[in-house]
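There is one chain below, alone, in structure tokens, taken in the form predicted alone.
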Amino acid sequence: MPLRTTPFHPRTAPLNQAQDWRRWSGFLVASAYELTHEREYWAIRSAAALLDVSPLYKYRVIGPDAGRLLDRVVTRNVAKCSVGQVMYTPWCDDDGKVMDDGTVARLGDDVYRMTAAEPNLRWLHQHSRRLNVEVADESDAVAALAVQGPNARAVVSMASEQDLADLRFFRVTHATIAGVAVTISRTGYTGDLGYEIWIPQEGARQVWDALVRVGKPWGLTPAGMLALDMARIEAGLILIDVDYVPARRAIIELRKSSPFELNLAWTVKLDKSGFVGRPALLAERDRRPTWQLRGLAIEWESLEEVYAEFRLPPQVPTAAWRVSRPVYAMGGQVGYATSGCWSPLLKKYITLAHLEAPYAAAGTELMVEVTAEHRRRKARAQVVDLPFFYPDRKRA
């Protein structure tokens, strides 16, 4: 199946001065539009950044029965989702381990849109029998658009010339921006104040145009994955396929897991009855997991330690890695760093690892796998709690 492009594409295509681009869902999105990255991330951390997540799956869920359709398959409670709320949640299989997560945003009394990584129109319809409720794959006629940093708010607010500062964290609001209906929510991956755009396909470049427009004295960059890899990872946000294998490709039971194990315990409602693999989560609760999803800090005065072997100063990555790293303790491997990178903003080199129980608490000191000079070492890490970047902004 050939790449597609997004709608964006004609205004992106142009200002990727290396044509660095890669797949996201089947679509070509840029990696960086200048050679480097950097002032991408800055634009995230310290002014604004435009950015095209289009490849969404996206899902419109409609009718009397559309909250009891998806309170069956998600694990928050739809039930108390007020109109005009937005909803983060992964869902399960019926052994409670997670095969996709996304959003869940109320727009009306029997209207929600459903985003995902991955196609779960099927599973959708598995799950809707009996229930008098439709759902829509949207995916290719919304096109969206994501405005991150501090000055996120002033750009989006001149642009629908609305007044956001009212708009609370993950809620929802219709708006006109440049003559087309959208709506926006403050959402975002990045970790900071932010907002996502949600706008049909007909008028997605509209809309780019005057967010550039408008933006332009804001400091809005257009910013690719590379610096969006680095803003997620230093909020501690997971990513499928890198920070957990979906449960309906894992090929063996030791790479599934549970919201539990993923950090992700605040979005179970296990007093909420009927939900895909309730069973295995109130089990597994009740036992506790064996595994947790972490953050490590390396030691930086570990790392001149390594590199000091080669005479060499410390090395750092320029950009975001997403492979499996061995983490030991006292000699033996109790987990592994999935994603990691040198967090410019905090100075710190900082990775998720997937830790065995007893080393995930906060302080703990464990080994990270690193290479130096083509020779595996081991550098000291500290355990921390998610996330490592918290802004008050981000919900002020």
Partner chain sequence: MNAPYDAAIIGAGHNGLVTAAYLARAGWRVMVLEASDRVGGATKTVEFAPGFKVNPGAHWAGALDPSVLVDLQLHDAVTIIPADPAVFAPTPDGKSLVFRSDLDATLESIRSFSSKDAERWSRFNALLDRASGLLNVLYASPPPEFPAVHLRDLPTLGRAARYLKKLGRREMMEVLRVLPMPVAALLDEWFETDVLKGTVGASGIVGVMQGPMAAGTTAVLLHHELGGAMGSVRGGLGELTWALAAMVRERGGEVRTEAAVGEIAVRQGIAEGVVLEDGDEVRAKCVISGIDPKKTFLDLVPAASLGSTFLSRVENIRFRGACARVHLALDGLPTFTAAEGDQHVLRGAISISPSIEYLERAYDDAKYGAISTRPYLEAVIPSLVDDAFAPAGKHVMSVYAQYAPYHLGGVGWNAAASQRLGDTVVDTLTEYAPDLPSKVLHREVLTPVDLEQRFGVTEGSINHGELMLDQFFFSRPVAGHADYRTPIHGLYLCGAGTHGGGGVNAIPGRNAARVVLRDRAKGWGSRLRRQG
Contents of the next structure:
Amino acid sequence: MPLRTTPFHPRTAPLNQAQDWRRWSGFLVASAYELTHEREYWAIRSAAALLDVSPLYKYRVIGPDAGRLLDRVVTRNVAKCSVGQVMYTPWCDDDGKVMDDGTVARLGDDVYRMTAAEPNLRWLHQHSRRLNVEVADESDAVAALAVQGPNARAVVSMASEQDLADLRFFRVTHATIAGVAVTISRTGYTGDLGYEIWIPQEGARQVWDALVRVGKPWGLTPAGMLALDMARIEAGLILIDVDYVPARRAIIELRKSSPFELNLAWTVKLDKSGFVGRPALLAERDRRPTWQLRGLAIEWESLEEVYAEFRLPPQVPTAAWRVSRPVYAMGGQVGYATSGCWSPLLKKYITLAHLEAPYAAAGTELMVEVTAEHRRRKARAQVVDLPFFYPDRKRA
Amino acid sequence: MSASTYDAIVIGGGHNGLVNAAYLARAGKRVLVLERRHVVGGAAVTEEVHPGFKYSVCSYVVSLLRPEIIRDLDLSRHGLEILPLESTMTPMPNGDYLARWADRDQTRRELYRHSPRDADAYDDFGSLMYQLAFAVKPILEMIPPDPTSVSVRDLRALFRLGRHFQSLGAQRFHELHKLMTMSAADYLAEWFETDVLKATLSASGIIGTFLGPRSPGTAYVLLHHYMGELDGVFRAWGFAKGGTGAVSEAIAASAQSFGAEVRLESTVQEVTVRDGRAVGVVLQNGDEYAAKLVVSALDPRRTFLGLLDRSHLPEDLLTDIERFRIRGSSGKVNLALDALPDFTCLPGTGPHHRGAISISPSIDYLERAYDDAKYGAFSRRPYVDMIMPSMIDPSMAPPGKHVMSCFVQYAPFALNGGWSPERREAFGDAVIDAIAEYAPNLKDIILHRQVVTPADMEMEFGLTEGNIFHGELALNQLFFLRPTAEWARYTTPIAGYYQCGSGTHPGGGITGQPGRLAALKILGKLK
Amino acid sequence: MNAPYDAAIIGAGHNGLVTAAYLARAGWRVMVLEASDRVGGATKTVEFAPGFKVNPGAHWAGALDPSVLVDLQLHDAVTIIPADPAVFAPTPDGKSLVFRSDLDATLESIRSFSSKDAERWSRFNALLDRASGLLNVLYASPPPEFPAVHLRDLPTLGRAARYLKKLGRREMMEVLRVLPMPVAALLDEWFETDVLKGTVGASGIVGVMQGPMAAGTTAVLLHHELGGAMGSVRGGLGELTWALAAMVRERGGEVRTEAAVGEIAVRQGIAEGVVLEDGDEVRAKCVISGIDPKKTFLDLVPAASLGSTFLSRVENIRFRGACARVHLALDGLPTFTAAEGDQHVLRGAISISPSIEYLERAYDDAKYGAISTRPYLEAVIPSLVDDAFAPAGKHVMSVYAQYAPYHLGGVGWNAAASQRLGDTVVDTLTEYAPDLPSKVLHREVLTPVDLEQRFGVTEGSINHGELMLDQFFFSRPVAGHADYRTPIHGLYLCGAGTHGGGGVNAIPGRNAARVVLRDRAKGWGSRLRRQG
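Now show me the form predicted together with its partner chain; what you just gave was the form predicted alone.
Now the complete complex, all chains and molecules, led by this one.
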């Protein structure tokens, strides 16, 4: 097959009722397993969902200078990352524009695993000059599953026969599931209580089977990308190529974003010396970023008014959309929404949006373009600080 | 003497001459195209040399035919269809292969097999080339300014050019500068480590040149692969349904639909010059035609030295044209096949048969092929770029049979001892041997073969020294230096005499752009 | 702690010393740090066998920019002996081409091959003068930062435009046309004599891993056309750098040898001095590096203080040394068949460059990683003009040989390869001077790797980076940083790897000194303030 399949494919393929697949980094992954993705979405929020996230790029960074290399590349302070800790971080080009975002997990004194949405092997190699470090691409060698939702802890604890109550948010631990040595991190892309399990490729199916077996009573449901997309928008988590254009593919400056502009100021540690993009980020901090990423909640009443013109009730999308829409203030366009969905949980129509800084304060009244009956209309929306949904259990 | 005077006579019914004529006719001019051969097309012809098998005898792929020409001349209505070539495959001596497919993910996976780092680099490289192609495009679309001139028009054009470079930003400008001055091998070495990938990419930099992949100046052509994307064509190379001749025929049909006359088997002997002005032409058979202006689509040497008496031309121009380097370096082998060649690295029939297959296993291989040519021999082990048109357009061969077009380099025009029928066949054998190393069944499936040497190209198609680009694409023969510093804007020292061939900016390949720009110049449309 | 020096200069090669001398002359307290045990870099004179001396780096001092000689009053300190004849180029069939200071004599020599070529010789040289004149104008100041055009670049651009305009339309286009040409193509337009084309064309390949058929080699030829007539320094080229060092000391500066720099101290993006390998610190208000850009940025500057784009550009600078040296201590003068007993013709350069094809074939070997079977050679016998080089009655021959690729195929450079190279060079010369082997008392071979070690220049590249069109002018050493300044404030470059560099011309040293002086006059300028 010209496209690749993940090590879980023998399990996921029979489950995929509509053979509804999409591409992710050259792999086939399920959009949804059932004929609608609704139950999969609710599994994330009310029980537990099992997601195949193997197409992520994974790099193993080993050696006395492994931490130094990562520190040189990413904006977070990896020197402060203790063994067993995970950091979410973007990384930038020389101009301080975001190239990618992912996580750095410290698995041992001199051993790190970096996950990324894009290939970064060459970029890491380029910054290894004069450092005693080895970077290995383990994207294929390591399969990954995410177990996300309120029951995730119970499921993963049972499967690994180890109480994970002590594994705090953004920590990682070694464990065994079905006899397979895995690492489990308390991370995810849903904004819910969740774990990601990193599995040697050859043990992938045993782990899947074990999770499914113990997960059944907990409502563990395989979930596809459609459900995940809604959950991550609720959680205010950005998606590469959708909510920002990675700097190396942005043909024009206008398309690039700095971490400050992506609501990631908290990840930029300017007090650490010498990392890629630091001088530019220092300058940007001083003159303040021109853009901000925020949430927009579209007013239901306003939607009703828009559709009333056509004697229709508001029509909301059943899945998340990823096509940019203009955002207006009274004077004209002040930004654009990059992805959005109807949140079945919040009962709100929500979007992520890039806004010019003066219009980014929470509570600001703006308008989002909506298309009703083939006609462009504007619906009122409020600026909301992200995330839209933040349950206590997320960090618990 | 014909009864009336034409507005314009175009000498040479190659694709540039036809484009020029079509644009002029479209503007309401009365135009006559005079073609020496029995078919239009010049080097862009399809001929049924062996019954049932149609060869694109010379030029074989269409990559850069300007889309505005297709639109302006309504070429699709006149039968033009350009079908994409989906892939490039290079067999390797170790039995492996390197392929680049239509799909990005598939290509990445394939490159990753050879080098994970190169797979990363390939995407970044593509993105940069796309940006640089975008930066170069306006230059290919402008009539070159005269840097020595102080006329308002030239100064304005120079100023615009300066502004354009500034607008690129330092980084892109510097990359462009590197591309213009570096060798393909050196430039690619900054990006990639896989030899076969570098070789196959660099091969596009040497096509039609008398240069090797390590010669400075070859990096620039890498850009051409990405030019197509800017125009909504996402595959770099295409094949015209019916062969390359179909391109010429469509343009000729379009020109005729606008009222232009195309006269075949009409060899122009001389351009008639009266009081320093071109007023018509005389054919070899003695026929004379009068016109208000004459446009030559022939190469610069024929345009100036072949069609005019030297006394009409200033000494400087004579010097410049005599030292204009033309040096043909490529040949063509067209094969009629009983079956498809079976490549050891990818046995059986596969998608690779629908794309280009390149014999370019390493930079050293290409460089050694060049070494032979430098000293006047054809390459013992040549670079070959082949396509199987019958896989894309079944009408090119009888059912079940195939044609294969092999572009070959290097075959120097100035072969030691000159070209002879024996040497032509020896050259053909070298090509077949080079391919058969990777597709051993080739020798058994050949029904017919046609070998075209640079000498044949000169004889048959009137390409001086058999150069497919009408003159080397070297830095000192480009842009405002093409074909000469003084006459790089389609005009000549003879009033009413214009040039529109590949020897003018922006040069060779089936772009139609010289023909179009010359027409626009003539029509005074470009200020 | 001592007060910081006004400037610390890394490397006591001729460019570093020229910069130091200019600064010392302006009253600066300078410290020059040299890694080896003596000053000179590739511009020194050494005794390689008892009583036998050679200039192991450059042969000639003729390219020295006249303004530097005047500014630093070097005429008083060193004597330049013009080489006459400048070149003696024997051919395999026993003839020879001789370039002399007397034009008529040169023409006569050319005419013995082709009267047509003799007729064109002066016009050709006029073209070279016009074209290299453009380089001369451009080398007078830092290059503009294309594509941006800053106010400060207008004078430079104005001078270049005026220069071109003065040539007239035809000649101006001619200069622009020839600049990017392969030297072989240029010579084909003018001449028919193989040895003439080979000998002139050889200047187009000096120090580059390209053959004469490569675009850009005309520019190399023009670069080497600059300066005065070919000449050597009495007592050896080392006298020049000795004189410069003495000048620096006289003005209160210090020149330390055996002081290898381990790191350039950078704090908050500002260079504050250097740390020596032995741990000593030398604080300075600015640091000026005369060593090559790769060594400067990749070995001495902490990687984290440089941007990744800049670092990749530095890594991508092509060095790949192409030449080697062979030194021969001789019992007597070898007999060149083509000299016909006239020893006088051997006083300049003896050029083994019988044709363009000869040079190109020499390159063919090298591009696949082999030593040229028959290399291009430029031999000199300094003992013929200067007694200081050899004991009485003996002679010394110093041979520049190309191509000897730094990246030698197979197992790379070792004793056997070095031996092979020495044999190749002697065998090649023996074809023209059959008694040479019998005169050799001692032989020293310096491979590209030896040159790298001895002169501390990356890959033994004598020009501190290949002098090709993409590494030239506003992109030398790398695009965006061709004005002798670097991304580190207070760190400058002044070596041959910068604009104007390649060969012993002192242009980078002079230009860098001017830039540094200007920056200090502006209180180190906004560059420091911007850092904040």
